[in-house]
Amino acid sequence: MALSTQPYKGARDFYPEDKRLQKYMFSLMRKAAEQFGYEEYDAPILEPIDMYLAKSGEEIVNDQTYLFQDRGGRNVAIRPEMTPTVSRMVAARRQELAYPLRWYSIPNLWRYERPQRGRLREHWQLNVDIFGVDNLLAEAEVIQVADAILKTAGATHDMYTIRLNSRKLMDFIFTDYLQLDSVQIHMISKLIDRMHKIEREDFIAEADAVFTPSQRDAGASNKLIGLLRTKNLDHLPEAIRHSGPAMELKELLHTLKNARITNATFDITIMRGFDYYTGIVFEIFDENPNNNRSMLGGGRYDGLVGLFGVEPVPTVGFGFGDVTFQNFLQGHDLLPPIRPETDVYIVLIGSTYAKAQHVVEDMREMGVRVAVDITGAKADKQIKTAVKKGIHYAMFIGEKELEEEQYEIKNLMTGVSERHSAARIASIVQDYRGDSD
């Protein structure tokens, strides 16, 4: 029987045009991040599945994460996120660092999950993070990050929201307005955040069962209903309005305004699946109505470096994920025509190889990335295989051009040759090139 040819099953094969938009994607990510400070790190795709166990939720462990014993009898995880990772890192050198720190990275993350539009096992995911600040200008400078990856691709405020809740809101809500306890808590939360992805009459239905006889009779139901009804912190009841943390909430949103970032909103159904998030939460939705969904989030962790025996680092993140951020910019028609690497297909008349070599490397010296055709076909046949690889120029190399140092290049997207010296060719090339590179 024949082996199959398609990939593992939710993840993708990258051929060279592939993987040439993901680079470009990456080169917005980074650009962004590095405009901002940020420096890039990487660590082992394997890790200790006990540092999954900790913290990451039960979801991401139980059925998400792919789990095997390695030959020394180990259990560990191919990293379905980044986050515990990096706080690893952080906690193994936490007296050495300087802070604040601002690092990021882009990873190759596996979870076993029913692959989806826009959700795949096998992605790549920004993790943008900032270590050691403890106060709210540190979720502002991350969304600013966020922001400013979208503003580089071309893209407007009113193609994204981004959307603003506070883990300390919800804990007061639950608390202190709805009295639950630890447990009720625990599977309202849960509910809440995968609200939109069932039924209305469902979500009232399980949220209702969370509630004890005294407690539906004393209303705390239809308050929670109500609630998450609110898209306004000032629409708020008085006692939740003038809490701390909606009172923090406000201030991040006046401070996200004075930075230039309009489409900043509260929304109380923002809850992010992972324990670990213990302050301000968020995230980014794509407004076009055929990708209405979650593209980023992040938000505040601060306990998480502590679990690794050293002093807590107060931290703030997200992760953007490579899949998402495709369908954004193909929603909204910001994918520029993305070049091929080389930049010229040498086309060899004639037994002139060797004699041709001192030419390609005066092109490669001068910066110009040469692909020399060595198959001995006929010139019609270089040509096509240059169109085929949608090479911009075709250059000839024949006992003529060597002999008088004037070499046709001809423009394979116009049909248009001229000839020239070698020099004045790459000065072509680099013209067309621009700043693209």
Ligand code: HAM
Second form
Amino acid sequence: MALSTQPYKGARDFYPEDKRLQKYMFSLMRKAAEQFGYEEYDAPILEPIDMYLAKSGEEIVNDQTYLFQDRGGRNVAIRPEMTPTVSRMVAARRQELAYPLRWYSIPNLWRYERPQRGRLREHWQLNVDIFGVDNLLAEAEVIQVADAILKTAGATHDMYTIRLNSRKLMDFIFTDYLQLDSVQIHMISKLIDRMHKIEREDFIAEADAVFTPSQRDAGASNKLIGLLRTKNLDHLPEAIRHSGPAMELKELLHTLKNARITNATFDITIMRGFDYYTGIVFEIFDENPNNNRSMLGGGRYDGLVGLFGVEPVPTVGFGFGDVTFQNFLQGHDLLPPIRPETDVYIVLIGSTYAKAQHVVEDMREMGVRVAVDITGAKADKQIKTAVKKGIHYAMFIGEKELEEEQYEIKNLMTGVSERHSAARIASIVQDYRGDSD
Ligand code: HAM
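To test you: the structure above is the form predicted on its own. What is the structure of the form predicted together with the ligand?
Every component of the complex follows; first up is the chain already shown.
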């Protein structure tokens, strides 16, 4: 039986046109992150499993992490997320680094998930994190970076919503308002995290199973459901509304508004799966009715760096995946035509390869990306190849052209041909590229 040509389940092959699209998305991400002063870093895809056992959350470690033993008997994980890794890197140089650190990376991550729309087993995820700031301006800034990416992509505020909540607010609600113990809090948090994926009756049944009989009698489930319906901070019960965490959320919404971010709202159901979040948490939702899902998530996690045995560093960040970003761009018709990297396809007429070399080299030195057809095929076949590849220009080099130092350049999109020197052709191509970039 022939070997399968399919990639591994839930992972993608990137043919050049797919990779170009991904590169385009990465360029939007890089541009926005660097505009705000974030520096790119990277790290290995493998980490010791203990890193994730410490604080990521059960689901991701037990059910979703790819684990194996290396030849030396070490238990190794393929990173399911970047946050523990970047925290390790910061911890390793805790003393030397200049805070606040603004770092970003676009790693590929592996999670053993059931592949579905928006969820794969391998994805690339922009991570934007700021280390060393313990006030809300850090949250506001990373949210601004996320917003800038979407705006640079051509999105408008009606296309997405930034939803904010706070782990501290939820802790206050669970502990002071609902009087739950730590085991109950953990279970209810995970349940709320899943609430949009399950039926309302199942939610109530599962919540009731967590409450004690006396809590149940006191109407804890109804109290909880009532709270989870609250869409506005001002509509929360008074004791909660005046709490520190609620005021903090209000202040953040206000700061964002000042930064012209008008599509941020409070959403009490945003829990975030990871255990390490300690304060504000947020997600950005695609408002496309056909794809109304979370596409980016993050929050404050002040304790992770300290887990590596150093003085803790307050940190805020988010992850934004390429799969959800692509769905967003496609759903809102925001993808521009993405042209191949090659600017010019050289069509050789006759046996001119050797003589044409200096012209080709000159073009490359002038910054033009040039592919030479070296098949020896007939000219029309060579042109067909260029057209099929989507290359914008074909340049013809034959004996006569070399003698006259004038070459035919054909715009394969319009069919228009002109004759020019190599230098002139280089500048035409660069003008075109400048306009389309
Ligand atoms: P997360 O919510 O697990 O957070 O992932 C963040 C984003 O990565 C998601 O909103 C989605 O865009 C993308 N993503 C996650 N899993 C998949 C998947 N299986 N397939 C496709 N896309 C996916 C984190 O990973 C946190 N470590 C983010 C963070 C950084 N928090 C602070 N700093």
